[in-house]
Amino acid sequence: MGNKDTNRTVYNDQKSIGVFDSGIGGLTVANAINKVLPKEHLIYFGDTAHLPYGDKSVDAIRYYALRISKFLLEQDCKMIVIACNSASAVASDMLLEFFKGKVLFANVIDPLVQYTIEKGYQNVGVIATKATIGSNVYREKLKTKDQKLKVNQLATPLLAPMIEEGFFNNNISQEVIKKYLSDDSMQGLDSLLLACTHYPLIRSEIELYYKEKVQILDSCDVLAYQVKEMLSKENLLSAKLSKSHKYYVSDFTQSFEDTAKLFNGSEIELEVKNIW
């Protein structure tokens, strides 16, 4: 979740957040972050170039957490924030490991499993893409948190990549969502999951489908108050924003731009970097 270490040079609190992502799902998170944290400046890294990682291997998903945090790391960034389940399952422990000292780390799943049971939900569902779920780390953190808990997982692949093309709020979207939540592992619920930053934006969806009679939860806004927190606690938290907000992709995409400037609700200047 967060690191510490006495050599205080190494932080700063005008230094900035970094918040990367396989694609535009990151920006959920970047947002919330935002509204919470208002004066602080944030760098976001949207790897369209290898998107989705869910259908990627662990090796390749933690190949491409590292080499974007040594990135964001010589951004001058204070703290990184894994805004992506599926890096956040499988290279999470090893980022914290590999840069011990140098820079704060938040991932998407501790505050949100820790959100769940502090609301003494009992019957969790989780969507989420194919790496979060064959990871099983939701399933084994909720359970260890309480081991009566009932938990059913299901692997959503075609969500993210239709979310990244702007299919939602729309009839292709509501029939993949209608075929994915009428799966038997997704009925009886009192709460779903939505174990991918990119989810949020078909939330509404989500809801309509269950008619409000389950309680649809993501990790944006519990991360952003998390984030707080741990600036906090590290004397971190910046006194003014001094600069515009900064926004990569490794590789452009007009439907990155497109779906972007909807969800933001303002132009997002992007730069395209290629780090690899």
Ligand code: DGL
Contents of the next structure:
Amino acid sequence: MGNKDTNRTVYNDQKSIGVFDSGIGGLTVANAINKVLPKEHLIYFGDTAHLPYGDKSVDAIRYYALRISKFLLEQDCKMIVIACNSASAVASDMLLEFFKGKVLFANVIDPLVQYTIEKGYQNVGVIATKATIGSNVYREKLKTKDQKLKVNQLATPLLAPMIEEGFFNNNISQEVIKKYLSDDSMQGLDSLLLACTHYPLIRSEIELYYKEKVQILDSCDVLAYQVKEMLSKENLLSAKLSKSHKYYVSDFTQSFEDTAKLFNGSEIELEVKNIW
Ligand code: DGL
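Mind pulling up the form predicted together with the named molecule next to the form predicted on its own we just looked at?
Below is the whole assembly, all chains and molecules, this chain first.
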């Protein structure tokens, strides 16, 4: 891997960072990484053929995550970012064990949990897919760090498919959001964790619902800084961006192409890849 013979930061690793999610959600993470680390080359994989992950079994999500990680490793990635809470919740430990010593992994859950604790929030709400809420991972990780903290979780399974279809910032999305957030469990919070990488795309609608009385948190920026720290520690930062980012999907969808273009600010190289 990188040059470890010096204490200075060495920018010498031109390999890519792989980022994956079920669909467009992980683009919110890729976008944050691109802002913090503009010289890093990103390879994105959106598993559009299998979305939503949130409704799938643990075994199915693990299988998808394993296969995509193998593919990203074959593309010579130095790091793989699991830009999906559902996959981070149920497959992160398995991936770490399976690819031990071969590639660095980052997940979206740990940096957000750490940030919530550091900020001292006490009444924390968590909205996410059924897979993430069912795993109980946020409650367990938050409570392990601070027993007194109150954690209210709510599965909001309609949100990711709605966003994936391009339904946000309109009357329909506002009604769906209102229906979920008016649940008793989502009252009296000081913070709300957007524990699905699709949800930053409806962040402003959620802020509007709570009239800015609840702090809305997501993992994008905190994770991007963690990625920088991890690469820097291993002397794996890249010196320059030599080619444009690569976007793979397992099935073509117009909404993916539109959102990826929106984030990229220009044309994107989108390739349909059957890796199954
Ligand atoms: N964006 C993903 C997450 O963070 C997956 C959403 C889904 O496919 O259900 O959980």
